[in-house]
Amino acid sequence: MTNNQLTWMIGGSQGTGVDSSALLFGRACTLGGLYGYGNREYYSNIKGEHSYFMVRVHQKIIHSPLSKPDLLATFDAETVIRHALSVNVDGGIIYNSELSNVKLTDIPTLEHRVLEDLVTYLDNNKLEHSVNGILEASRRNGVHIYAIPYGDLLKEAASTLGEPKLSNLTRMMNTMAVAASFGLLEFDLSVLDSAISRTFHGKSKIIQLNMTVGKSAYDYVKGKYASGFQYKLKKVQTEEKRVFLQGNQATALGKLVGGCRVQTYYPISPASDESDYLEANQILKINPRRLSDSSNVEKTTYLEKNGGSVLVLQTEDETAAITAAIGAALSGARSSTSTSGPGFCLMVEGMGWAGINEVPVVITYYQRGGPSTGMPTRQEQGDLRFALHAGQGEFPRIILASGDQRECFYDAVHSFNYAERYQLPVIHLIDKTLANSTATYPMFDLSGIRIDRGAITNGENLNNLSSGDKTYKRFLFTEDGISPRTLLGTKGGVFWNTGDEHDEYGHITEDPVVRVRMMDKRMKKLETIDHEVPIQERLTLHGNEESDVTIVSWGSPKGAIIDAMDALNDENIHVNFLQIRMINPLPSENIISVLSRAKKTIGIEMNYSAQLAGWIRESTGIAIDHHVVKYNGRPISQDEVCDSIKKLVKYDAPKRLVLTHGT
């Protein structure tokens, strides 16, 4: 018997409630005292194509998916056909008994390559090309098959509810699949009811319908099948307050808590979800227990009194989005824009303007598969070099890369503080896996949140050498590269902005001496950042610092690496993990210190060319020994990392390993 450790998968055509059912499953597990991690995979069209959602459940915090499910919950034929052969031995498949005779050729959305592979497999095993054939192959592989008469159960529920139109209930088959899963797992039905109530809050009729159809499936499966299935979920009592959320939601909440007042965007996957969430939750009420006492920290803010309140502006394109955010920043609002690779291409000129004018603006950059439109809804970390170098000429920028949902939240706050303190663009680099995956965490602690607005000056402390003189120097030469800034409308604080090189006042100049001094002033900020930002906000060394093997990575692979380290420890394989969080300016001295102690170094990235490893070599002179890369658009899993590390540690493995798992 395996208690409270499970990987569960549900799938279906996009638009049939796959996401909502997976979130319902994960929310119920969270309410039942368990931790969950969910990964969402979907096509770039809106409806029709196949999507699936894997939710991993455990009694401890988990950070990544596993490659194969233990329980596959289906309510359509395509999900059975695509995923049944990937279910673990002794796992289970829940399916609609009415679909047993559906043929592979009846599924128009199966790619030709997938269809060919399945036909070859079934022919080799002398099985028919149908759902029945796939299920028989799974049964031979040691998987348990559970047939459910969805139609009959819906009719019974319709009779109980007095619902004359059965069609009004068929859209709830996804809820039935969730409930059937919990029946098989013998999980407390009352927890599912609580999750339904929260999911459909304020919609009493929908809540009642879902509870009724859910109970019918739960009772049927628990009564007929549950005793023979080895996986069980048991409710765990806990007083810990927890949150179950996606990365884009965590980022949005971090922006609210961090004092964001203006968010601009043009719709693009997967970035749009963040702005949609902000638009639906524009006012966030919180009560931080304390803010920093630093003299340059905003102490009496709307944040402290009432929480966060943000204006969300959808613009006509990404060029307008970045320039609108810049305009808001000049006026004194903490502002950001959110986009993905193709949108960032259009933002580059505006970002350069912000760079030369030292405007504090945050760009939340959700990476996805490229080049060009590439794979708009699939995972990749291929834009690191672009983020580092995008723009005409050179100007300082901070690049901050989050590794999980918790970091997305706190890094959103850091991004605004860095932008205003150092007066430059900050790129908060996230990726599709982080954006769309869900995870359970203890409630985020707000007590240490602070709002650092940097060197803002006002009319009272401006230098007025003589009446009538415009003496305020917006771009004053300073030792640390940071000049006192005023907000638009400040009395006596008039300054000029231009896309051209300028003097201290902002007037256009091509004077070679001023040009050198102004370039040096701007670039000096990178040294200032390098000296001032605490190292714990720039990198993290996980594990024993004396380990002979050091893994180096960034972004969402963090979760799979952290989980793999625990599993490897059980096999007496000990590694540590250097997670790079601030990619520019890179904390080179600290990286050299860690890597020079390792006997073997392994870079893990989700791009073709190991871009971070290249940036580290360029900045430190240290070449990473081995590269583990993945770029097929699917997330990296714990077991993939485990298998790769074992090969590289125990055997004479090649310098480059390419991971290819994914459906």
Second form
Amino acid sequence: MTNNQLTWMIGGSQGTGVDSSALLFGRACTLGGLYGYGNREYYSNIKGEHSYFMVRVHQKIIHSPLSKPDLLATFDAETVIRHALSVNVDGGIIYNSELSNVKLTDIPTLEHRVLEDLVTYLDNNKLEHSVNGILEASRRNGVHIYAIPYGDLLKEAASTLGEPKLSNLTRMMNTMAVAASFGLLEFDLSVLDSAISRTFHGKSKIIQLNMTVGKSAYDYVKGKYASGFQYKLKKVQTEEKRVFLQGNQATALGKLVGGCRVQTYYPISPASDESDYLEANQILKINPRRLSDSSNVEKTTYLEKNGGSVLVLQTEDETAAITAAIGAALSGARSSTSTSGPGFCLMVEGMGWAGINEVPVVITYYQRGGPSTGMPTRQEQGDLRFALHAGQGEFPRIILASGDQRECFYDAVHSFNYAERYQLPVIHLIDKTLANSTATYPMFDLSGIRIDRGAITNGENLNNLSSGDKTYKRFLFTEDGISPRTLLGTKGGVFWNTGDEHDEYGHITEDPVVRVRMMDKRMKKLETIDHEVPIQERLTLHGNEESDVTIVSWGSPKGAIIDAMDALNDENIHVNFLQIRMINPLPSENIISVLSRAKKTIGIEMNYSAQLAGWIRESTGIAIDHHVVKYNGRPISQDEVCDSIKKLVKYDAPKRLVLTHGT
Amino acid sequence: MTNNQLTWMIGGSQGTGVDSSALLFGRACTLGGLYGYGNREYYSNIKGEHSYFMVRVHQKIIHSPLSKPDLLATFDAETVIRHALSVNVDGGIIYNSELSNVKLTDIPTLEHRVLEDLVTYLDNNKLEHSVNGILEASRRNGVHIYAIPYGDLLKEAASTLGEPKLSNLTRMMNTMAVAASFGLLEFDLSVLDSAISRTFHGKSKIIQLNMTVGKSAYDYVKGKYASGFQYKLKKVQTEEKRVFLQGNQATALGKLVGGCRVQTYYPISPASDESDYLEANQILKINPRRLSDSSNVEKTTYLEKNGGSVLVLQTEDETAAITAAIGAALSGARSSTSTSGPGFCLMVEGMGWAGINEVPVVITYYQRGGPSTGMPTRQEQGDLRFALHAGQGEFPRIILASGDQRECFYDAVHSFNYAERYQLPVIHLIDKTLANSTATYPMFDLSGIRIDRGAITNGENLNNLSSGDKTYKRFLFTEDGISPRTLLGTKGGVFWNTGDEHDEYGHITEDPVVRVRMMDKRMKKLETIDHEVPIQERLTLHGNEESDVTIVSWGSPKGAIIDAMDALNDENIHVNFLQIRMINPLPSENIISVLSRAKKTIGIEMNYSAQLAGWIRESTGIAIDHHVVKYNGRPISQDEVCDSIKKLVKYDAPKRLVLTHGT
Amino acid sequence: MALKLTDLKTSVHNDWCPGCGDFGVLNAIQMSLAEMDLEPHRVAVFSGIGCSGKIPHYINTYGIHTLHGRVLPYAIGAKLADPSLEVIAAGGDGDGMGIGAGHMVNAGRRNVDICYIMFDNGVYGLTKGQASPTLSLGLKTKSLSGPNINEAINPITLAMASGYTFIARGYSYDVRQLKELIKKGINHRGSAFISILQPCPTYNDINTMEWHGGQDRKDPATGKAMPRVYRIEEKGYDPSIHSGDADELNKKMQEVNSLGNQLGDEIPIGLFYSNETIPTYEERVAERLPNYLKTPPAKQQVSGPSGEPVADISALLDNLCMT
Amino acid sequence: MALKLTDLKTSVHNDWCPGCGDFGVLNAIQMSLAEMDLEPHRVAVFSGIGCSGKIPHYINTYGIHTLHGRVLPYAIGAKLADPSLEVIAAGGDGDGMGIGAGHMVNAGRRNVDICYIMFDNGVYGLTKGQASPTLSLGLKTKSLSGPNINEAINPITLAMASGYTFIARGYSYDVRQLKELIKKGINHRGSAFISILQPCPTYNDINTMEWHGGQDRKDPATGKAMPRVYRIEEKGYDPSIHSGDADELNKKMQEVNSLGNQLGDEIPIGLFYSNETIPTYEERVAERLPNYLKTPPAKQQVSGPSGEPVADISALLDNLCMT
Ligand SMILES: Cc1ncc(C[n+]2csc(CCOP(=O)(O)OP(=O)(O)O)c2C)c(N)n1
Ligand SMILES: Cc1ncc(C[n+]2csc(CCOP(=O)(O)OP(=O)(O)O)c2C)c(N)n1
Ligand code: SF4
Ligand code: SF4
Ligand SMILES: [Mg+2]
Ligand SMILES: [Mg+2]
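The form predicted in complex with another copy of the chain, contrasted with the form predicted on its own above:
Below is the whole assembly, all chains and molecules, this chain first.
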């Protein structure tokens, strides 16, 4: 009997509500006092292709999937066919008993390669090419099979409720699959009910329907399969406030609190969810106690009464998105844009312009499978080097990479602070897994958040700045490379910008002497950043400082690594993990000091060529010993990390290990 | 007395013919049996800003400028003011005696910084702020000053020729300045005359005018300043055929001979000169003996009679330029596009598409001063890392960097061969100095040039390829990663392309297994290239293999380094020089074997952060000991290299040396 | 050896939503090619990115699924390198009038002989229903959080201003007419632009098939729906330019613009404009390069039997030769 | 405290060619700002890249010299973040109708309250005279190696199709009229587009000042040049939309298009179209965000005295909070 630890999976055709049911499951678990982590896999398609969601629950906080589900909840044939063989021994499969005879060839969305592999497998095991055959194979593997007559149960519920149409609502099967899982797991039905209430907030009719069909499935399973399943979930009492959210939401929330007031975007997966979220919440509540702009009482009371707002601007393309964001930043709004690889291609020129003109602008970069259009809805961290070197010539940029949803939130705030303090473009690297996976965290602590707008000057300051010379110099040469800036519209603060090399006023120059000073001034900012930004915002060494083995990674693999470290500890394998959050400027000194302590170093990255490892070698001279890479478009799981580490720690291991798990 | 070695400079307002006179000088010297090397400096401006040209001549082949001219030929005041103080001791200045009293403040195009520096200098030397003051300062420095009454001489010539308008033709002063220089140098006037004839080919009136004013200036100087000047040029007899050409011409010629039949472009400095040259020569002579396409006799005889042609397509932007070139490549034409940094930004997405679809396309990338618009007409090699990492995700690309005009020519041919053989985008990196400087070379040897179109399939081949399976597979999995391709329109060869990950037919797939195989197949090509391409096309070790000191560089600094090595040899300093021509895939093994032999390594690059050195460190683990960098927008000179090497070889030298010479 | 419709189909699973207007366009293209007896290898279908962009994978011809907004320059590059290819470009309204608007405008004035089919569904389908540039101001489709904040671009008037020499509006549920339009577009000498009203049942719940079919406005007398779309050719409209003089052009421009602007309760579909008095880009190139049409870039032999280049650049080198 | 013309000048050396049409535009802008008494800090002049793109450096206001083709999105971003700024966008014809055509088209339908001044010289000036998208088919200007191979785009008809609510054509040597056009364009509520015939004496030797002035066609009677350009307002033309109904709009669109197309021997200059019946983008935003005009993005206080964020996201977090 395994309590309060479970990996659950649900699947179905895109557009049939799979996500909603998975989120329902996750919310219910969180409401039941457990931690959840959910990963969503879907095609670049609107309706019909297969989508699935894996939700892992645990009593402690978790940040990663496992490779295999314990319980697979299905209501269509394709989900059974694709995933049944991956269910853990002693796990279970819930399926729609009406679909037993569906043949593999009835599923047009099955890739040729997948079909062939399955047919071979079934033939080898002398099984028929159908749901039945697959289920029989699973059964032989030690998996419990739970048939549910979805249709009959729906019809019953329909007549109980006096809603004859209900029986057609296949969408209801989602809730039934969740409820049936709850039944097997003997989880408290009330948490599902409250999750339903929260999900369909205010729509009482829908709430009632869902609760009814849910209860019927729950009761059916409990009645028929009582206590047969070894996994159980139990409500846990906790005082802790918890959020259950996705990376794109966490990032958007960080932007809102961090002062972002203009977001530009052009639709693209997986970035545009963030903009949608911002637009849906474009009117902002304002904390009146913090309003203190005594210089303009009218405006502050106005803001207090009417709230703030973020302008979300959908542009005609990404070139317009970045340049409009830069325009807005010049006017003085904290501005950002969000995109992924193809869109970033079109932003490169604009970013370079922001670089030479020292404009604070934030680019939230959601990585996905590349190259080119690649796999638009799949995982990869293949864009680090592109982000690092994009743009002709040389100019300073900051690159941050968040490792989980919570970091997405705080790094979004940091991004704006760095952008304004150092007057440069900041790229905030996220990836598809972070963006689309959902996890439970203790409520974010907002008390420590501070906004640093850097050197913005007007009024008296401006006079001082302008006193020596006749007029204000936007690009005044300074020690640390940072020149006080004015916002468009500031009296006495007129300046010029140009993509050309410029003098202190911002006028074009080709003078070789001024050129070198201006280059040096700009590049100097990287040193200033290196000195000023607290190291804990730049990297984290997780685990015991003294371990012999150090894992180096960045971005979403953090979750699987942290979870794996826990699991490995139980097996007496102790490793630590150096997570790099500031990719540029890279905290090289600290990296050297950590890595030179390790006897063995292992890089883990979701790309072909171990991009961060290359950057570390270039910057520090240290070659990481082993590279674990994954580039099949699927996230890395805790057990994949565990297995790799074991292989690399214990045996004479290869330099490069390619992980391939995932469907 | 210094014979047949001279650094000559001429300057003037843009649009007044400075380039033409410098080319005239260079051509004349080449005709006189000497080698020339000319570098052009100009503003991003059409008319009025100051432009100058330095021409170095020598009896042996040379590839670089020197920092200081021996003879400065001027006819306007600004050129005197800007350059007089840089003339070598014992050198000379030719100037227009009518301009002695022009004041520094009369020159509106003088940058504030330049003006201030000059004023300080003149004040320190108690000289007046005028042409006179500057000339006096030069005189005190040991420079000979040669006044010429351009106006009077022009008037005289006008009346001799009965062409009263001539006296207004200030353009004639260019030729007079060249001729006056010839006078001082006692060079044979006949070579100037034949250079004039060649330059104004067919325009007999203009030829006569130029010869007349030329002779008058020549005679004036010879008469007045006979034998006063210590530098002399003498005609050298040679049987060698020689060309005198710019990098953009050499590249265009390479493209023509290399089979390029579609060139797309959007105007941009310094790339569009190449497209202009191609367009001006769009109809191609065909060598009939090589036509052998017996399958289509009609077509070949037609070609023979009518010539070939290259279609030069001016597009609406660079996005269109790269994508149209890719479209043309799919149809089967050898296609390329030329651009510089800002344009390349807009090509990144298209290049990635060519990467995943394995389309042979050549991007000729002319680097200039960055970041952003930067210094559009000035030198820099700041785009290596951008070229290397541009594009989301990972795909193979070849990057070639030429070191001189001759290499531009051959590398243009190589680019197409590699592109087609390995079916990928090839970036040919050139820079402003290469593009716009002009040099004398022995006539290029065409006999070794071969065209390799790689695996293009049709007819019978196609049937064989398709026999196993039902139909042709564009992306057939193969050992070396290369799949035979068909051209659009080939019967039986239908295929699909998509920016998404695809199966062997080219149809979209998100299957994780096929994905990994397809990534591996594409990336495998880098290994194939590494095995197949002869090392001499990838790097060159110049000088003695056994030197203790190894210089590492790429691109146009080659010229200054080679010239400096010669000069250093004379001072008994022996270094060798590893020139990297294939930046990607980098010939790491060979680099390691060379660099690990050296006691001291010195990288020389025209960028801020020593980009190639970073790439070498990342790829080989070897950190180059010293970096000599230059990023003021001006080319590196032989003497700058000499000085740096001496400093670094002899003394306990800094890790990073920034060169700043140039005006 | 007449082609059958099945010859134009692939075995790739079609993953458009049930009821999507894209199916009508796909059928119309396949029928056109079959009727024109264009063998698969003679045709290349280029597409942009979007739901519509997937179309080449369903057609058994060369199929080049390009980048978002870039379908036109790809198609033009391929066509100019080999004018003997039949080149069709296909893409969404976001693809063509949003991110690709610059190419759309600049392709018009070139008049390369291609046929450009634009799917007008008022939304960015594949990215989940954001407003596309053709969605009218103030409309709030299902997936928008508020009414559309931008005016619409009218594809027809924009095409007219851009210089397309063949301009039509089709409707994806009038496959018969659409097929004829596509055949004409392919046959047209020059750049043909066909804007297709393509309902997206998933995201655009306003301009639906029912709406176009007038299901919301029944004839009180007969009780029958009064469709909003009607075929312009059935009204005797003449789309052709005959003399090509300024007056005729000006008048026709006015007519086409006002047909284009009719998008309310009476929506004309059909061929609005056809002008063959303007030379194609290929013809203009042929004036510069006399050998162009006979030996276009893709068909030129560039090397001899052992790879020796056939181009003879000796004259050019001699020009630069200083001896 | 009326502004003087010199208040609008900078000390930067102007490096346009002698006789360039750009000088007229510069003067007209400076005169407009002075006459409107717009203090330097209240105005931001954005520009593209080209000879024309250098203009901000010569004007003493905030001057943002952006990227080639991108002047509009920069300007729009700045304006929307702070609608109290006076925003002028300026750029070449290559900048606006070539590489920037997509922005040009999509800006029209937004109707942000900016004034966009396009320099139409028929060439890419700063890159040495290649044909720009407005150069007519078949013309061979000095720097072209052969006659222009593309049709021209007409800026006026394109602007009309794109939805600009103020459309004018100016001429850079009629500075008086131009100044008035610019003042009106700045005052116009919405996106104003002013296309300026701007001779480039260095590269365009066809559409020169002399040509526009009719120096090549003298009145046989008087011997005086008969200028090709004429002021439309002197013919009693009414550019305004009054009711804004479909019929009026349709008629005016026809009129404007035919004025636009007149580029031969009779070239009208002046204000062709002015429509204030369409709400600006800012007004539409204000319908979504009631506080927008009063506290636009750039003017919102985002942090308290020691940097505490003022945004209160607790309600949003509560929504995601599962306890
Ligand atoms: C440069 C770039 N930006 C954004 C995207 C994301 N994207 C994919 S499809 C699409 C919209 C498609 O809309 P439309 O062109 O109207 O085609 P539809 O799906 O409606 O047929 C977008 C924005 C992309 N692929 N490339
Ligand atoms: C992306 C990009 N491509 C090309 C260029 C090079 N470029 C500089 S100016 C210019 C053309 C300018 O022409 P136009 O916009 O008509 O302005 P004009 O000089 O005629 O005023 C070009 C193509 C550039 N700066 N950026
Ligand atoms: S989203 Fe709309 S356009 Fe896309 S496939 Fe579905 S119905 Fe068609
Ligand atoms: S090139 Fe033409 S547009 Fe540019 S400054 Fe000279 S005259 Fe003016
Ligand atoms: Mg669409
Ligand atoms: Mg222009």
